[in-house]
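Below you'll find only one chain, the form predicted alone, shown as C-alpha cells.
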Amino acid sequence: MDLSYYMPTKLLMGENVVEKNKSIFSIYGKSALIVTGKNSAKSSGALDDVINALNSYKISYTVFDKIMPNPTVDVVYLGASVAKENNCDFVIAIGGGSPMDAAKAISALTKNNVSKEDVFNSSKYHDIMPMIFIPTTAGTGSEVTQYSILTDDKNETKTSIASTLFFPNVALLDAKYMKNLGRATTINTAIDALCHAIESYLSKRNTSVSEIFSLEAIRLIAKEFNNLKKYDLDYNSRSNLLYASSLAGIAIAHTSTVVVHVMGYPLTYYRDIDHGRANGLVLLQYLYKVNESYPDKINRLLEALNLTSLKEFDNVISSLLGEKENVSLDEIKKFASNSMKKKNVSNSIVELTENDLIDMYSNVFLK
C-alpha cells in the first residue's frame, strides 16, 4: 500500500477557544500582523477577542484589513510590505478563505524575495512567518491546507501556490464567529466545503486515510441540508459545518481538488459568481460523469449523503442555490478552453476533454 499523511497544523476547536488558548499567541513573537477583510473580523467578534489576547501578553499588532474577495497578487505584496515596515514576527488571519489564502502569501513574501512573475512558483519559497488562523466561515478549509489561492490576472483565472510551508501553525475554530453570517454566505461556504470533500473522494489521489476525512465531512454537511434550506442554524449546526469544513480541508490537502473547482474558477473570474456557488453549480455534472464509470463509488457517496439518487442530490443543491445565472454558449466555450489548461482536470478519476466540459457547462446553463 502506498500512503502518505501530513497535517502539521495544531487544530483547536470549541466555544471561546481564543480566550482559552490565548497563551499560544505569545509563542510566536512580539509583533503580529492581523490579516483580514473590511468587515467579517470585526462583525464576528473575532478581532476583539484576538486583540484582547494580544494585549494580555503585551504583543503589538498591525491590522491589515485590505483583503478583498478573491485576493489579488498586488494586495498580498502590499501586505508583505506592511509586515516588513512594522517588523512583524508572525501573522494572524481572521476571516474566510480570502483573508486566510492571502495571509499565507503575505507570510511567505515577507520572508522571500520573489518577483510578481514568479509569485505562483512554489519553488521560490524557502521560509515563512508563523501563522495562526481563525476562520469566520465554514467552507474554505484553508486553515488546514498548504494552498494559497489568488486571482491570476495574467491567465484570467484563480491559481494556487502550493507548499508545505503554507500549513498554518495553529487553527482556532469557534462557531460563535459565524452566528451572524447571512444566508447566501452560509450556504455558499457550506457547498464549497461539500465540494472539497466530494472532489477529494473522487480524486485520483484519494487514499484510505483521506477518505476517512472526506466521507465524514460529507455526512456532517448532509445532516444540515434541511437547516441550511430553512436557514435555521444554531451553535451546534454551525459547529458541525465548521468541523466538516476543516475535515474537508484536511482531505484536499492530501488529494487536491478536481475538475469541479477548475470549472468554477472562470465563473468567479469572469462573472463574479461566489466561489462556493460556482462550484456547486457544476458539481452534479462531474458526479453524473463519474457514475458512468464508477457507480459503486457514487453509491457510497449517496450513502454518506443519506440520499437515494444523484437526481435527489441535484434537487437538494438546486434548492439551496436557487435560480441559475444566464451564461451564453460563447462564454461556455471560453470557460471550457480556460479550464482545460488547469492541471486539476487530470486529477479527476474520469478522463475529460474540452468538449466534455462544454457539455457539462451547457447542461447547467443552457437547459
Contents of the next structure:
Protein chains: 2
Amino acid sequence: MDLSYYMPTKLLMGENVVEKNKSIFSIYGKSALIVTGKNSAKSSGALDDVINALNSYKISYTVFDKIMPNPTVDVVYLGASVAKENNCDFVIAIGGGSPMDAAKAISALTKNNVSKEDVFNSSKYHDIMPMIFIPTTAGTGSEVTQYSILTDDKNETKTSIASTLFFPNVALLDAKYMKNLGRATTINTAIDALCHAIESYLSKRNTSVSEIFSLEAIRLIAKEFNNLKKYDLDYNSRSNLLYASSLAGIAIAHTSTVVVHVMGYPLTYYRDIDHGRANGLVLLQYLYKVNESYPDKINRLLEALNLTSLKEFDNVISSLLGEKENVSLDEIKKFASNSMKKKNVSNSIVELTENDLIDMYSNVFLK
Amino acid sequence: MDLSYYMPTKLLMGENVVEKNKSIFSIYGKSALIVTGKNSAKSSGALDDVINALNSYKISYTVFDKIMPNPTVDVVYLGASVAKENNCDFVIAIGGGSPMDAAKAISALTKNNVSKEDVFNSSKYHDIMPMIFIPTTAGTGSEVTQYSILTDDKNETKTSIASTLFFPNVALLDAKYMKNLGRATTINTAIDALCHAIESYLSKRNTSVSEIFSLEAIRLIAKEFNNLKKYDLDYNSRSNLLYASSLAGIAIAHTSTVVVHVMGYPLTYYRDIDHGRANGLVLLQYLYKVNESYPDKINRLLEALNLTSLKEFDNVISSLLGEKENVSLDEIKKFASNSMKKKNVSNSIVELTENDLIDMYSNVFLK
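Next block, the form predicted together with another copy of the chain, ref. the form predicted alone:
Starting with the chain above, the whole complex follows.
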C-alpha cells in the first residue's frame, strides 16, 4: 500500500460559521485584501458577514472585486499590486472557483517577484500570504486544494499552478451563501464537484486514502440528483453539496483530475461553456472507455451513485445539462489536439490517443 | 451539518518509505534528536534506516533512547534538556505511542519554559520543534494527532496534553517495521486502534467527516480479525493495520476518545495492564450500554465490523485477549471513582454514573 496524504487547511463548516469563528481573522493579519468577483460576494451576504467580523477586530481591508470568470494572468498581477499598495498582510477570498483560484495567485505574487512568463512555474513561489477562503458555490473545491487555475492565453487553454503553499489556512463553509444561486450555476457546480470525485477515483494516482474522499463525495452528490433536477434544494441539501464539493476537492488535491477536465478546458476557452457544464458534457465518454478495461471499477462507481448502469447515469447527467451546444468537427479536431498537450491526459487509467478524444467529443456533439 | 476538520501532518506510506523520502529530513533541520525506547527502534530496523538517511544529508543527531512504556513527566524534561545541550533543531520519534507521545512533549518543552506543575496545561506551549514520526507499532495513531499522553502521578492516571502544535510535520509509515512484533503487542495495538475508531464513532463529537475515518478503520481492522487470531500477518495485513491505525488516529484527533479509554487508564496505572489490552477489556461494556439507547448506531458499527451481534463481537475480542486478570471489587471502586474525574467520560454518547462504571468493570472482572 503506497499512499500519501496532505491537506493542511483547517475546514470549519456550519450555519453562521463566519460569525461564530470571527476571531480567526485576527490570527492572520491586520490588513486584509478581500478578493472577489463582481456580484456573488455581495449578493450571497458573505461580504457583509466578513466585513462585520473584520470590523469587530478593527482589521482594515481593501476589497478587490475585479475577478472575472476564468480569471486572467493580468487580473492576478493587478490584484497583487493592489495588495502591495495597501500593505495587505493576508487575503480573504469570497466566491466560486474564479475568485478562490485568483486569490491564491495574488497571495503568492504579492510575496514573490515572478515575471508573467513564469507565472505557471510553481518553483518560482517560495512564500505566500495567509489565506482564508469562503466559497459561495459548491463545486470547485479550491478551498482545500493546492491548485490555482488561470486562463493561459499563450497555450489557449486553462492551466493550473500547483504548490503546497497554495493550500488556504482556513476554509469557512456555510451553505446559506448558496441559497440564491441560480439553477444553472447550482447544477454546473454540482457536476464539477461530481467530476472531481469521479476523475479522482478513476485516476492512476487514486489510493486507498483519496478513494475514501472521492467515493463519499459521489454518494452524497448522487443523493441530491432528484433535488437538483427539480431545483428544490433546502439548507440541508445545499450543505450536503457543499460538504461533498470539499471532499471531492480533497480527493483531487491528491490525484489531480484526468481527461474529463482536460477535454472540458477547450470548451470553456474557445466556446465559453461554463467549466462544470463542459466537464459534465464529456464525463460519460470517459466512463464508457474505462468500462471496456475496468468494469469492476465502474461497478463500484455505480454502487456509490446508487445506479445500475452507465446508461442510467448518462440519462441523469443529460437531463441535468439539457440541450447540448453545436460543436463542429473542425472545432473538435482543434480541441482534441489542444487537449493532448496536457499532462493530465496520461493521468487517466486508460490510455487515450488524439483519435480517441476526437471520437469522445464526436459522440457528445455530433451524434 | 456542523463540522470541523484539521489534520496538517503529511502522511507518507509505503515499503522503504524512509529511504525513498530521505530528503525530507533535510527540510527540517541540521541536528536531530531521535526519541525512542530501549529496543523497538533498533530491532525494527527503523533506527538504522533513519541514521542512513541523516548521514546521507550530513545531518547530525543525538539518540535519546530512555523512553519507557507510559512515559513519565521526568523523562520528557530529561529529553528536552538533552535536546538543548546538543542544540537539536528538530525531533525524530521512532517507536510506539510512548516514544511518539514523549517526543511531542520534548519538542515543546525544548522551546517553552514550562514548570512541571504546568506540564499538562496546553496554553503554556507557544512554539515547538519540527517533528518527523515513524511508528513501529500499529495502534496509537499518535503520528496524526495533537495529543501527548503522559503518566500523571499527581492524579494517579494518564493524562493528555492537547495542542494543535503537537501534530507532527511528517509521518512515515512502513509496515516492515512491524514484522518482528510479538503476538501480544500486535493484538493489543490493533485493539487500541479499533477502540480509537469505535470510541470516535460513538462520541458526542462524532461528525460526518470524523465518521469517514472511523468507519473505514473499523472495516479494515475487522478484515484482519482472523489473521490476528492466528497471528498470521503478512506485509499486506500489517499494512492494513498500520493504515487503519492512522485513520483511527485522524478520527480521534477530531473527537477524542470516550469512556473506554478513561476506564482503561486506571488498569494501566495501578495494574500495569498494557494500554491497548486495558481498553479492549472494557470496550464491549460500553457497546452494550450504547445499544440500550442507540441500537441503530450499533447496527451500523456491526455492519462495518461485518458481524451480526455484539455477542459475536464480544467473542472475537475475548478470544484475542485470552484469560482476564483478577481485579477485586475494592480496586474496581477506586478505578471507577478515578475515572469519573476525567472529562472524556462526558464525551460518551450515553450518560454514565460512577455506579455504571462499577457495574461495567464488574461485568468484566467479577463475572
